[in-house]
Structure formats: C-alpha cells, structure tokens
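The chain that follows stands alone, in the form predicted on its own, written as structure tokens.
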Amino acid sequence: MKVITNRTYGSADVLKIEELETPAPKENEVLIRVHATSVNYGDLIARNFKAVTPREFNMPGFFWLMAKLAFGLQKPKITILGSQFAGEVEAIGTEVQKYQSGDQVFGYLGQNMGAYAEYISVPENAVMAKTPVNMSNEEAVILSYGPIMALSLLRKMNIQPGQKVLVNGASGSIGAAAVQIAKHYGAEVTGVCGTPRMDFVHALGADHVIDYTQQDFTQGAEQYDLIFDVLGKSSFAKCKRVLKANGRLLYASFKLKQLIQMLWTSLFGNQKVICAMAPGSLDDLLAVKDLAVAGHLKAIIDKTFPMEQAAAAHAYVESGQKKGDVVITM
C-alpha cells in the first residue's frame, strides 16, 4: 500500500510517499480502505515537532515535554500523519461484530496517528463510526476532529438559548465547529478570525463576525456570557471587561497562568477562567455524527489534495489561505 511518510522533521517537503505491507486485521479488528484524510494542527506540529518550543507549545511545558518524548527527540516516532479518516472496511477479524465488509466508515485515530496511508487496522471499538448516507468521505472525515472536540467542551458550559459566546480562533477546525454548536444550542455567536475568513465564518452561520487584524474584541462595546479562545490567545486580564458578571472564559490552549487563574477564579469572583481537555470519545462522535444527520453540522471544504500532493496540501495550510478545511485523498 502507498503511504505518506515524514522520516524526518521540517518543512512540507519532508512528506513522501512511500510502499509499504497492507496490515492483516486481527481478532478484534477492522482494515479499513482510506479514502479520505484532513490537514489539521496537530499534523503540522507533529511534522515539525523538533522546532517546536516550550514558548510557541500551546499547553504547559510538562505537556511539551511529554509531546517531545512522544514525538521523539530528534527525528519522528511517528512517521505517519494523519488523525482522521474516512473510507470503506476491506475486511474485518474473526471477533468483530459491529462491521461488515463495505461498511462506510469515519473516525479519529488520535495523536497516533496513521491516517495517511491507503489503508490503516483499527479495534473494533475504536473512535469510529457508520458514514451518515448522504455524506460523501470528503465531508464526514471533516466531523471526526474539530467537532467532537468542541461538543466535548461546549457541553461543559451548558450554553442556554440567548446567550452571546465569542469563539476566539473561529475558523479552524475546533472554531469553525464551536460556531456551529453554539448556534445549534441557541446562542447569540460571535467569531473572530482573520480577514481571508471572514466570508469562511459567516457561512458557518456566525451572527456576527470579527477581523482581528482590524479590530480588538477585548476593547469592544459589547459583552459575552462565555468567551471560547480555542489556542489561547486573549488574557484573562483583557478579556474581564467583556465578560458577562458571571461570564465565563473557556480555553482548550492554555499554560500554567491559565491553570492557576482557574484556581483562583474558581475561589473569588463572579467571572471564571475554565481550562479543559477534550479526549475524543466515541460518545462524542456519536453525537456529532447525530447533529450532522440533523443539519446542524455542516463541512467546508476549501480545497483538496490528491496524497501525491501532500506537501502541497501542508504548505497551503500553513500559507494561512485556507477557508475551510483542507482534505488529502488517499
């Protein structure tokens, strides 16, 4: 089978396409031919994780350094990319149950990773789900990332119909789900991004959209029952003004001063800081798959990449150009 491979760390050019043995499912697993994949964060991190800082890491150095020993040190342990995937079950072992040969599937594979490559073995139990019918795999492997991860961690804040949330990163993938959930709970959003993404975010169904490089959120009129910053970059101390009296401050980013201003907050005050990890549960795919079906997810698409084109598909994203997601067929 052909595979996309990053031997080493760097640019987008370290990405090749390599032959390698198809794997044979086990007792308890499914081989699934992948037809679709996605360019997320992770996988650029992942590429090019030896570059990577404590500093510029969105998460606490103990977590980098964990990440480091993950990744490996000074070339990649793991040497193929890709956390999502959609495409077909081939084949299944001998105790599997719930697939059958021809089943559409989709799911998340986590900071493994694998996806890159035609065909990848799973446990039965794995992240993973039936393909909704009238999705093709461009567009259910969009739901296997982004989405869970912000259902995971808007349910925490049990948004109520009326309420103003600002997403602050609204067009990646976890922002760009944020909007659309938020909405789905009926909440006034508001998403701030950046000025090539701004046509991006409205259709995502924002009521209102900001462009940072024009205008700072923190310094604005209004005020927000919860404020979602998806990598981390507002302040607490920035972003009190336009917070609600007992508003909220999500972060799925943060480092040690977030960790303690949540204590702190969680002691005094009316206004919190709330940090929190999404684990990517099946549950969760579930869910999301459930509000696709229901038309309240939609995927965009901004462009896709045959695997030959990898690295193309990798430096687009990093171009900053993107509007949308960006997927690799296999």
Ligand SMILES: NC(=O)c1ccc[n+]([C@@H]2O[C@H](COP(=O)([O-])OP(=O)(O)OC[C@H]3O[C@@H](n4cnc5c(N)ncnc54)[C@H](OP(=O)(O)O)[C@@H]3O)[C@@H](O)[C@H]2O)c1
Contents of the next structure:
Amino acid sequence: MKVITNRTYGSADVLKIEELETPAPKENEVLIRVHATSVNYGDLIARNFKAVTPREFNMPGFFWLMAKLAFGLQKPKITILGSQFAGEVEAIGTEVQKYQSGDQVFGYLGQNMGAYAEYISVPENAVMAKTPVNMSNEEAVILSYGPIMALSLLRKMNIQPGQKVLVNGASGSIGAAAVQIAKHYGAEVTGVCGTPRMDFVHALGADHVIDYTQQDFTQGAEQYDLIFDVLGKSSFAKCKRVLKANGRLLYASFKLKQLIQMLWTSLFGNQKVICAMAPGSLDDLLAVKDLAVAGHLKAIIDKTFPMEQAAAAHAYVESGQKKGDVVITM
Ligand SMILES: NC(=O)c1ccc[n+]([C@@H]2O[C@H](COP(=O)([O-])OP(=O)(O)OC[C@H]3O[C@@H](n4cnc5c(N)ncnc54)[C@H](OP(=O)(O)O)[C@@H]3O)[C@@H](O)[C@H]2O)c1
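Previous: the form predicted on its own; requested now: the form predicted in complex with the ligand:
Zooming out: every chain and molecule, the one shown earlier first.
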C-alpha cells in the first residue's frame, strides 16, 4: 500500500510517498481502505516538532516535554501522520461484531496517528462510527477532529438558550464547529477571526463577527456568559470586563498561568477560568454524527489534495489561508 511518510522533522517537503506492506487485521480489528484524511494542527506540530519551542507550544512546558518524548527528540517516532480517517471496511478480524466488509466508516486515531495510509487496521471499539448515509468521505473525515473537540469542550459548559457566547479563533477547525454547536444550543454567538475570514464565520451562523485586526473584543461594550478561546490568545485580566458576573473563560490552549488562574477562580470569585482537554471519545464522535445527520453541524471543506500533493496540503494549511478544513484523498 502507499503511505505518506515523514522520516525526518522539517518543512512540508519531508512528506514522501512510500510503499509499505498492507496491515492484516487482528481478531478484534477492522481493515479500512482509507479514502480521506486531513491536515490538522496536530499533524503540523508532529511533522516539525523538533523546531517547536516550549514557548510556541500551546500547552504548559510539562506537556511539551511529554510530547517531545512521544514524538521523538531528533527524529520522528511517528512516521505516518493523520489522526482522522474516512473510508470503507475492507476486511474484518474473526471476533469483530459491529462492522462488516463494505461498511463506510470514519473516525479519529488521536495522537498515535497513522491515517496517511491507503489502509489502516483499527480495533472495532476505536473512536469510529459508520458514516452517515449520503455523506462523502471528505465531509465525514472533517467531523472527526474540530467538531468532536468543540463538542467535547462545549458540552461541559451547559450553554443555555439566549446566553451570549464568544468564540475566539472562530475560523479554525475547532472554532468553526464551536460556532455551529453554540448556535445549536440556542446561544447568541460572536465569532472572532481575521479580516479574510469574516464572511466565512458569518456563514457558519455567527450573529456577530469581530475582526481581531481591527477591534479588541475585550474593549467592547458587550458582556458574555462564555468566552471560548481556542488558541489561548486572550488574557483573563482583559476578559474580566467583558465576562458577565458569573461568566466563564474556557481555554482549549493554555499555559501554567491559566492553570493557576483556573485553580484560583475555582476557589474565589464568580468569574471562572476553565482549562480543558478534549479526549476525542467515541461518545463525542457519535454525538457529532447525530448533530451532522440532524443538519445542525456542517463539515466545511476548503480544499482537497490528492495524496501525491500532501506536502502542498500541509504548506497551504501552514500559510494560514484556509477557511474550513483541508482534506487529503488517499
Ligand atoms: N484542549 C484540547 O483538548 C485541544 C484539542 C485539540 C487542539 N487544541 C488546541 O487548539 C488549537 C488549534 O485549534 P484549531 O485546530 O481550530 O486550529 P486552526 O484550524 O489552525 O485554526 C486556528 C484559527 O485561529 C485564528 N487565529 C489566529 N490568530 C488569532 C487571534 N489572534 N485571534 C483570534 N483568532 C486567531 C486563525 O484564523 P484567522 O486566520 O482568521 O486569524 C485560525 O483560523 C491549538 O492551540 C491546539 O493546542 C486543544
């Protein structure tokens, strides 16, 4: 089978096509012919982790160290990227019950990655589900990252109809899903993004869009029940004045400082800082699938690249131009 490998750390050009042996499914595994995978934040980080400093890493230094050990110090340990997949079940192990050959499936492999391959073999109880009828592989593959991260984090926030929610980083994979999910919960949603992506965020359903190059949302007149900061670009000190008395500031990316603020605000004051990790669970994937089937969540494909152009796909995402997600077809 053909795979896209990254044998060394570096720019997008390190991605090469190689021939490897097709895996055979174990008793409890499903062999999937992957038709689509994607380029997400984790793929870019893992491809070039040697160059990522603790300062650039959007998590506390301890997490950077753990990631360094997991990804490899000098050379990548993970040589096939891709945490998202959509495709067709080609064969099943002798003990598999949930799936059969020909089933269309999509799912999330998490940090172990490996979906930049024509075939993957995964346990039947992995974070995987049957693809909704009439949904393409390209659409399904997108559901398995941004939407499950956004849903996992927002579910815990218990958003009520009429609440005001601001999403900082609304044009990205997680933010675009967060805007749609918060709207589904009945919130009045403000999306914050750069100038070229304002129409895109409006089209997602945001009631208001703030261009961060023109306006600092922390200086505005509006107050929010929830500020969801995907990239951790804001500070609690500045957000306090635009958070309601019981408002919450949710960080998907955070440092030690925000963790200390979370601890402090859990003990004192009514405004809370929350730093949260999304596990990317099967439960979240199934909930995302339900939302998509019900029409409350759309997968937004910006561009699709064939596997031979994986380097161009990575370079495009790194250029910061994407609106929605970038798919690689295998
Ligand atoms: N907590 C968790 O469990 C978890 C899980 C996965 C990922 N993450 C974190 O999520 C982040 C990646 O999110 P993603 O995959 O959605 O990234 P993404 O698709 O690359 O999107 C990031 C978006 O942020 C926008 N942006 C850049 N600078 C901004 C600023 N100053 N203010 C507001 N928006 C800005 C960019 O839009 P413009 O071009 O419009 O500026 C871009 O569309 C990473 O930091 C990662 O660590 C957390």
